[in-house]
Each structure stands twice: as structure tokens, then as C-alpha cells.
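First, one chain by itself in C-alpha cells, the form predicted alone.
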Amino acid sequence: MYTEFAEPYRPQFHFTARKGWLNDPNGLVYYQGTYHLFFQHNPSGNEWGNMTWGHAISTDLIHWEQTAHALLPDSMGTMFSGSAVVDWHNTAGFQTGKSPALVLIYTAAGGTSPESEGKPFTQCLAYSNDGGKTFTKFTGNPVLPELAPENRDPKVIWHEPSQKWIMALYLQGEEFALLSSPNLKEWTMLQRLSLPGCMECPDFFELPLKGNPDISRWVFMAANGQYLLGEFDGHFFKAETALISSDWGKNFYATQTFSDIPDGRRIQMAWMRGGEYPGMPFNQQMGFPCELGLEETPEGIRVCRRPIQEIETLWDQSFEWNTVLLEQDEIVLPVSPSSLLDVEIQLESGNADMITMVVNKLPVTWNIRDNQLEVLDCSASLPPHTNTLDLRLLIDRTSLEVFSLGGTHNFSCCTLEAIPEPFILLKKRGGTPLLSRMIFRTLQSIYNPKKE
């Protein structure tokens, strides 16, 4: 049955399209029991181009299905990225039957095929009465007029107090906007926004404090995880503030998190940009799903990403060792080989230099001495006098994350490096350093319950 998804460099609990090009998640959504994933695609060739919104279904967050495409190209342009509400209340008027409309805000890019040429960037709307099926694009589009050269992604959210839809736009270069409308079709500009060193794929939401969910705080993330917290009144969002990083990885980008999930959870997905599938039908894969929680930290209040609990049905074998001392330069732990893991580590510093571990030829090496954690060929400061350090490593066939400190300094990163072996290497320079506790667990593939 999946013999078609059992290529060489094809991930494994990873979305990728069937075939062609994918990059941006689009649209990510939850409606009566299914998760939507729509995302950038070119279903004809594994390059850039042609863009169109691919369109996959989920119950679990964990097991897709691909399904028709949800919006092609037309004489407007081709299809860059965008957003998807239910509209409850039909605010829009789509709504035929007694279920509310699922609708898609896209941008439609002028000028990048033959049919759309001389025309601009410009926002519209598609619409659905059968859960997502078939999308109907509207006749009045666009709903949004061109305010700066190539604006586009917008992510549309409720917001319930102002009783207006809320729009995050990205204008050009570093500049994005905010606007709001009562209906989703007259859009009114609420403020303009700038953020240094950063483009493309705005997200805003809202997160409760943990611990505390009186307190809350809004966050607009940019393509790059980037974000700036702050307090939104319906009207202007005030950042207190600068940019926060989330990722420091080469590998991350056009994060988006789902609307309307109803337990509540703030749910991320982004693209995994970058990545190298030599001779895959197939080209590019998301990042794994993950949720987003604020906490205190000892650097302030921060947004958190952890792995979804879904990731849970797909345990396999299991190892774990509890309070190691690290005392020779070399410790070799037995594990049962697989390229499909899910490690969590908790170490102690021990007055070390530094601490690296290598799982599946991957090196994850906390510079105790530098005070940085370096994944592969990238790396992080870490907060002073950082004594402590949690992980979580998801490694696929083409992907290492790392979630460290509560899932404040995270990487994602494409390799082709990764190959199962039979043991963890633990090198240690100086002191003695504590293995607290290491959970080391073999995952199922999706497309196949039987083990890597």
C-alpha cells in the first residue's frame, strides 16, 4: 500500500507531497474532526514554480493523506501563500448549508506566469461547503488591493472582543501590517509594523501565561520564527519586546499555526527550507508539528516549542539510562539501531568544558566553556550560567531537530548524514559530568507500523 513512500531519502514521520516541489504550509486548519494541511506546490517538477496549493488531511496531526488541490493558478497569478478560517458566523455570506464555509485567504502573485503578466500581488479569497473538498475562488476577488510591491501571506485570525477578522500582511522588506475587517471581503489598515532583519509568512496569535492564564501575550512571528511579544487591543499591537529567536537552525521557515483546533492548543508547522533529496520523485518536507506554550524563563517570559504528544502512537522499542557520571572521555551506550528516534536527554555540566553526544553519526555538542549548544554547523548562546541542559532530538531519514531548554533554543536541520548505529557516543573534555536521565526511543514509520 506504501511502497510508493518507501524511498531511500523519503521521510518518514515527515509530510512530504507525493511527488514535485513543495515549500510554505498554507491554510493549516482544523474542521468537524479532520486537520487540513494546504501548502505551496508545484505538482508538475521538483523545482520552484507554478505555485499551487496542495492540499492534505489528517485526524491525528501524524498520518496524511493527500488529496485534489485545492487552488491552481488563473489569470491572476499563480498561488503564493495564505491562511484558512471557519467562519462561524458567516461573516462572508459563503455559508449554503447548515455547516459554517471554510475559507481560504490567499495571495494571487501577479506576474509570475504568462497569463497574470503586468498584474500585481494582490489578496483573495476561495470558499468550501463540503468540509474542504472543493474550494470555489470569489467572484469579486481581489478583496485586497496591491499596498506594496510582491505583499502577500496573510494569515487571518478571529478576534473575538472587536468581534473583526485581523489580518497579518507581509508589505516588503522588512515592513508587515496589520488590518481588520468585519467580513473578510473590506479590509481596513490598522497599523504598519518593522521588523529588522526579517520577511514573509507573518503569523499572530494569542498565548496564555502557564501557570497563569489570566496573562497573555500576542506574538507576531515572522517566516523566520522570529517574534516580538507584546498586547493587541483589536487595534495596535504594542511590542515589548525586540526580536525573540525561536530556531537556530539553516532549516526553518514560513512557520504558520493552525486555527480553530478546538482543544485549545496553539499548533506550529513550517517549512523545513533547504533540504536535499537526490534523485526522490519528491522534493522538500515540513517540520515535524509541534505545540507553543509561553513561560517564564530566566530570560523572561518566551514562547516554547515542544514535539505534539501525537508523536507518542508512534513509539517503538525503548531504552533509558538514569544518573550516568560521566567520568571517562568516551561512553558508548547500547541501543537497537534505527533511523527513526526520539531521544530526550537531561544532562548536568559537572565543571566540564563540553558534552557532546552522537546519535546516528549526528553530533549535538554543548559548549559548556563557550556557554553555546552547537547542532552540526550551526549554534546558540545560551542563557548565562546555564549549569543544566534538557534536549529532545527527532531524527529522520533527512532531518535532525533539537528542542533544548523547555523548547526555547530549537534547531532544524536538514542532513543526509544520519546513519543508524548500534550505540550513543557521550564524549565529555574535563570535570565530570552527570547523564541525569537519556530516553532513547525507535519510531514507526507512518506508512508502515512495521519497525525501521
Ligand code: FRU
The other form holds:
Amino acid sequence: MYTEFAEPYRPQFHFTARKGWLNDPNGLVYYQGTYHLFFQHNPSGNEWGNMTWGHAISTDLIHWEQTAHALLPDSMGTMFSGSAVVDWHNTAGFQTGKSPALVLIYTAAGGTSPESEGKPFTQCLAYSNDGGKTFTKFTGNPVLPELAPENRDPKVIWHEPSQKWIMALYLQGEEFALLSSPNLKEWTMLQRLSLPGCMECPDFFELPLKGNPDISRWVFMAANGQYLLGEFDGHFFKAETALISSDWGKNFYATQTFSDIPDGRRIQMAWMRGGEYPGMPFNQQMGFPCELGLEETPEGIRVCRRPIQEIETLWDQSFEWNTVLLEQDEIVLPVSPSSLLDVEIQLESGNADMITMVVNKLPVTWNIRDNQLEVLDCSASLPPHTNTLDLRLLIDRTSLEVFSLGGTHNFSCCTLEAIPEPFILLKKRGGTPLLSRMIFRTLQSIYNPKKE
Ligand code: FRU
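Switching conditions: you have the form predicted alone, so give me the form predicted together with the named molecule.
Below is the entire complex, every chain and molecule, led by the chain shown above.
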């Protein structure tokens, strides 16, 4: 038996459940100094099933403490994904004390348990008046009857200009809906929208444009991170783009952003769907929390996703290089070996055909000739004429997350292949590329403030 959190495949700076299966992040919300992370959870097994809302809290989005389960299956179904809001104006009337109620909006997945056989998927509410320690399901549930078979994953936001709650909901196929409500209890359909090739876990929010906060765009994002940008007036979302991808890795799914963060940051977490954790008491991990921004890029306005700055509190040793010309086909840069890394790299192509960085045995290749970025067995096309590249690599025991081109071309990857090495290997083919800058940082474990 291993000591808890020291198991060999336990991620050391990514959230995992203490035991059992985990999938989507749910109910991401900040309330009175605490971040809440609820999650799709099977408390009694390492495979998907018995969907329950697990619950963890944090004051820094880095160190999490798992607490009592928030929502248990009932006769209406098991507890599928949803969101959380702070009901500042007590619109739903749940508030009993001086502080606003914390409200969960979730899907009761009828028919997924013997107790709910024959029942439909409906949208329901639960609330807390003790800061999220305990939740009471609303006696008037459901607040939204079935609109389409297996409709699910309500994500609710407060829309200040219209003084209404807006819900993004997954219907079926590639269909989603937007609805509005004055009180979280009565909902009116605003529109249906179709996102080709997308399903599940919609998110809907406004982002200001970097450098020009008078300009903003609304983002409608699906579970796989693909999104539309457009305008929203409280009644209708008018998309102005085709679908845009945000992650090219194999393990990025069920994205959700936090509600009510006081400093205005839009912070997202996703499930790293499909990782393997052989012999572990838990199954699956979350991606590292990231801040979203909206920026002008050569391809137009894009959502940029970068690791939250709080990661700096885990930084331990660092090694830095500036202006290294890659004249030989291979160079080796010595570092302290660690299985937990945060690496920043800036490169200029220098007419090379290809540059590969191998960190902890994991290759990341900038295929300049084909204008592609290749991470493990995934690849993304880069914008035409890309001749400088910025990369950020977060490496944990079972994952590699790559953020590139300002966080517009990212890869979330689970892997069991990472092995700490006392060097970084840089390989190139042709030309004389320039390593303008590289900072290699080892990270502390969130469970043990010692080096890995
Ligand atoms: C996405 C999803 C959601 C659903 C939940 C069930 O991964 O399928 O659509 O609510 O997981 O666990």
C-alpha cells in the first residue's frame, strides 16, 4: 500500500479525487475567500457511474481539500454536470441569513439508476446557506423539464444589463440552447444553436479585449474547447466566427470557467479525459487551472489560455538560458532532474526545417517546414509565416500541457512516458535556429513542500 497522495501515478500539482472515478469539473465558483471545485465523481468505484458531485475547496486554486460530497443521486436520477452561482440579489429566495446563498444548477439524469427508471433528464437547483458546507435540494425541482432527450449540463451566469440569469444548456446531437430567468426557477427559451461536431458542457461568458477593454466578445464554448465568438444583447447570441479550436491534445474535455471571481479573472478548468493511472486508488485528473483572455492575433481575435499566475508559488529551482544559437544538430542543457516542471521557451526558426525539444523524455517538435507544432502524437497547424515560437510546458507525473503562441495553440496530454532526466535535449535540422530564452523551473508538490 502507498501513502495517500504519494502513489507513483498521483499527479502532484493537478487535482485528483482521493479515491474513485472523476470526470467533469462542476460548479466552479468563488465564495467568501474560497474557491469551490465540484466534480463528477463515482464514490464507489474507479469507473464512471453513480454520478455524485464530489467537492473540494481551496484558497489559492493550487492546494485543494476534498470535503463531503455535495449532491448524491436521488429518485430523479444520478447527478450529472452543472454550474454554481452566488445569488447576490436573492432572486431565488433561498437566502436565510445575511450572506447570499450559493446555488447549484445541475442535471438530474433520470433513467441512469434503478430508482429513477423511466424518468427524463431535467435541470434542478440545490442551495447552501452555510458557505457550501451543506446543500439542500429545492423542493420545487425540476426547474426545467426535459427539452430534448438527455439534455444536460446547465451553465448559468448573471447578465447584469438585463438583470437576468442566462443558462447555456446542451440539448442533443450538436444542438445547444440559451435560456433566461429572473429567479433561477422559471426559464424562457432564448435560442437554439448548433455547433458542428460539438457536444456537452457548454460555457458562455464575455471577455474584454486585451489593451482595449471597451471592446469585448461573448464566447460560446463546448466541452471540447471549441468556441464561437460573437455578440450578446441579453436575448440573442449572434456568432461572428466559425468554430475555433483551443486545444489539440487528446485529453481536454468538459471545460468550465469559475463564477464570481472578485478580481474579474476568467479562470477555466477542464477534465483531462482518458488518462491512465494503473494500480491507483483514483482514476482521472483535472487540467491545471488557466486564465482566459481575449487578444488580437495574426489570425484575428482569439481566446488565449495560460496557466494561472498562482503556479509561481510552486516554483523551486530555476535554470535560465538566453541567446543560444543552435549550430549543432543536437545540444544538451544540464538541469536538475524533477518530475514536476514548468518550462518557458522562446525560439526563432533561423531557416531550420525542424526543432525538437525533449524534456523528461517527452518530445515537442516545431516542424517549421510543414508549419506544424507536434506534441506526442498530436499536431496543430500554425498560422502562416510563424517564425518565432513561444512555448510553456507544464509537466506532472502523468501529464504534459503545452501552451504556445500566446496560449492560442495548446495541447493537453496525458502520458505515462514522462521520465525525469538531468538534461534537456534540443535537436534541429537545417538552418541556425536561436533559443532566445528558456527558463526551466522545478515545481514543488502540492502535497509535500519538498522537491520531487
Ligand atoms: C461530459 C458528460 C456530461 C454529463 C457528465 C456525466 O463528460 O458526459 O455531458 O453531464 O459527463 O458524468
